[in-house]
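Take a look at this single chain in structure tokens; it is the form predicted alone.
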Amino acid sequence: MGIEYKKALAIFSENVSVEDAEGLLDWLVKNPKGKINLAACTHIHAANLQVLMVVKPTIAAESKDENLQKWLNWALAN
């Protein structure tokens, strides 16, 4: 898995695929004050992006990843 959920964080690992866009999708409804640490994330397929988007949880942590990091503040931004 690419996320390691908790009981109002969602971890995400280094590379977080397709498959774990439903999970994502499910956590946040279930925990809509959950928060997203995106640390230690290097990639996040559009598919959980698209999640992010719409329901646009609280980021706790920033992408160490300086690319990755310009990409989603612009993608969550607009």
Second form
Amino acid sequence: MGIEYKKALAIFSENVSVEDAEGLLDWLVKNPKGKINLAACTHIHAANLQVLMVVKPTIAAESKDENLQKWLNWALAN
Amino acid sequence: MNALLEQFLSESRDFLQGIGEKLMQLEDEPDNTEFMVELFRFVHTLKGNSGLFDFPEMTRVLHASEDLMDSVRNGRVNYSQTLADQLLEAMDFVSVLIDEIEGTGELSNQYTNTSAALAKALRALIIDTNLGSDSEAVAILLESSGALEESVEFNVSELELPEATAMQSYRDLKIGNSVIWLMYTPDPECFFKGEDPFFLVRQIPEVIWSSITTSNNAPLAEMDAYDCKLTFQVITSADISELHELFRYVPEEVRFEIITQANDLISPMGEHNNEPVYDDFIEQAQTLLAKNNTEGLRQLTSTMLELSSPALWCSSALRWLLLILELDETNGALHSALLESLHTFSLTIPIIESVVSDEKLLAENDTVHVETVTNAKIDEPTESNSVHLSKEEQARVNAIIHSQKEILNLPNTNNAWLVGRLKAVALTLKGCCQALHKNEALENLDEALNDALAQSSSEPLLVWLETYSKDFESLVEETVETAEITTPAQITNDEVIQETQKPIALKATESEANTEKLDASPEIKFNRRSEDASAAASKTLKVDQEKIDRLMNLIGEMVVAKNALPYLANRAETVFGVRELSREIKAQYAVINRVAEEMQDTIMQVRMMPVSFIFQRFPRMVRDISRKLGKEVHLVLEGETTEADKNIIEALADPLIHIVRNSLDHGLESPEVRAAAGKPAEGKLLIRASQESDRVLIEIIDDGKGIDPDVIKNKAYEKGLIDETTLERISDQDAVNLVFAAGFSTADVISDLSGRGVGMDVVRSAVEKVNGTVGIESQTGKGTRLFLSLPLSMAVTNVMIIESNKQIFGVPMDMVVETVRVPFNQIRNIKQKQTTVLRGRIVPLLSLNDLLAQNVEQVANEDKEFATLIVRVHGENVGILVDDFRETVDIILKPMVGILGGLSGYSGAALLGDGSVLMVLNPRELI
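Would you generate the structure of this protein in the form predicted together with the partner chain, following the form predicted alone above?
Now the full complex is given, and it begins with the chain already shown.
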């Protein structure tokens, strides 16, 4: 559960919890070109959101959850 | 409402009472640390309790109170009058909340703001007296509270909303929805508190726009993933109350602003172009606008829009123009301003109050209400100088004036009240004057008031009222006149303003007195409300048990007195020969009987208690004991809501504890033994209560090793409880029942838990004392089932009256199996004992006279049959020979006291309807 890390891709599961934030940050620091796959994701904890906002990795696949994607667009806009 | 909540509410009232009392005592002895500590304890407990429920408003205030009390207790803050006031205020608030919860079962979100304000006021006290200290926490506290205070003037136009968002907000505003901007800055530590701000924000309904930013600029390597530096901004058309509800846990981290000025939202954006292509268009448009041809203007604008590139600033402005044309047709000035802006690329919006939306919001939210009221008052003089009132409004003004007159005409008996009265009247009149723009009257009013105060009489104010009352009354005509003078175009505009402002102005007058007081001291007063409410709300009544007992005794006597009526009826008929009277007495008896029975029933209900009263101590006890014994036990409680009389429940407590201990100690095995026996390591202990007709059945079932009958037999034989013949003959079930025998214990070592040989024997006698029975079933290796059967209530006992040796006795009906008449010739003597065969079973017969040591033969009837009462004692049927049977009656059984108390053959005595005493036998002891 949480996030599945491939070589250069982090695949977010349905719900990414607060515990995953630290791992995500570490991974992004080690893999600056790592991409994020949000397709299956329906909610990420605010801590993960903050990591994504600060690191601004490439989003390989947007979330299929329209509501989440709408919010992510707002968050990752700038 | 669940039982836990009910208990919380009732306890909380007690705590509040206690807190109030302690505060009062502290007023007298501010240095008494004992009171202080106790006070802290009360507040602390109350806070802890409130945390069990979902009442953040209550917990927040209590938490702040607790912190304050903690500081006081530790001497960091000095106890003061203001502190006591603030605490009492907070407690009043809590009491209001409790009333609300009691009434509705939940807490509405209307208290969120008040709660936050109170908590802040309380915390401010901690800081105030502590300013000099170097405590870091204080500094942080100060900072955060300050940040919230001096929130920057909010302006929508500075948000730079995307055009689509702004347009949608504008549309929502125009159609009457409220549009709210909120900024949510979660606590940096919030991730550690299990909060998910993003989740919370995603719950906001009707979101139009949002912006999420983070102020986290640290280099990636140093970034702390769990330091929340997010800020959420959201524009929503949701209801403000919904938002308050959503953010009720974090009110201090959210800022709400209600967008009222729709025009602020109009902000075209895009690239500036230099081509002057628009000049023609603007000219044309202005002409159409002057002619009031909106339709033409709309078409022209649409065409122009199609011709321009959508990214241009001008296109944006045109899109806005279209929207405004659609929603706000009459606002020519605004249209013109937008057209003008096409020249300059900057929009100056003419200042036009958007009154309609103001009023809508006013209806929705009280806090806004106050603000709008003030605005309206300031605006009034500039907007219009004459006032138009509808007939209704005029009537209201008249009513206000009239009541002021009445007040002024009150006899002047108490000087202490006069000053306040005069001031109140003056304030009300002042409000009226302001609302109605009677400036002249207003000036004179102050003089009149000063005169009145100087003279301590209401005369000057009355004179003033006489002088100006005509002014107030003649307003209706004026309205008509002014309306006629104004031009038709203005009328529409004016009317809108008048319509909306009149009610506001009137409200302002009515609430004038209150608002002014509030301005002077911004504290929130709950005293009155809470006093009003508590009188009506407190539904539970704590009564001394003695009083209930007394009531029950009285009802018992009532039952006895009532029972005398049939005797009386009988006498009326047989002795005095008045049959009519006898019948009437009987009819009357039926009525009294019904009422008495109902009374008895009700008082029984009062005494009923759920078994959870004793059950609730088991989880802890089982946990402690099983730890001590190194056993794993899973405790299951069932039927906790089963109710029984308080005495029964109380009598049950000790035996049950005993049984549970026994089960844990002897019944359930240690995990290793269980595993070896192929059972799950965790033993199961089930305690179940249920109701069976008029009895409560309590079962204690464990899946332990059970009772081995052979071990019991041998032990009993060793201890001399049974002789050798019994040892050989006794059945397994009977052997198991031996555990109830006095002095029996299987444990070789006496532990602090059990093993003294008084266990089950004590249980049995305790249960039997309240007319209960206890039984045990066991299967070796599989487990044990112990069951207690107890009467629901011991107040009324149904007994059967029997006659023996010319005396009458009662036998509890629940022991009587049946009554038979045994013919003399069917009684056989086995050894020295009489027996008979009843339905194929041998029943031992005992003569009651023998049992009572009366040397008289039982009397048989004419057919040589003996009246035999078959009773069940210790699971066996025994026949008791008596002389005759009588009726059954309900009696209030009084246990024997004093010297007679030692006679165990009798369970008590009762009064019969004819005044005679009935002795009730206890066959268990007799036999």
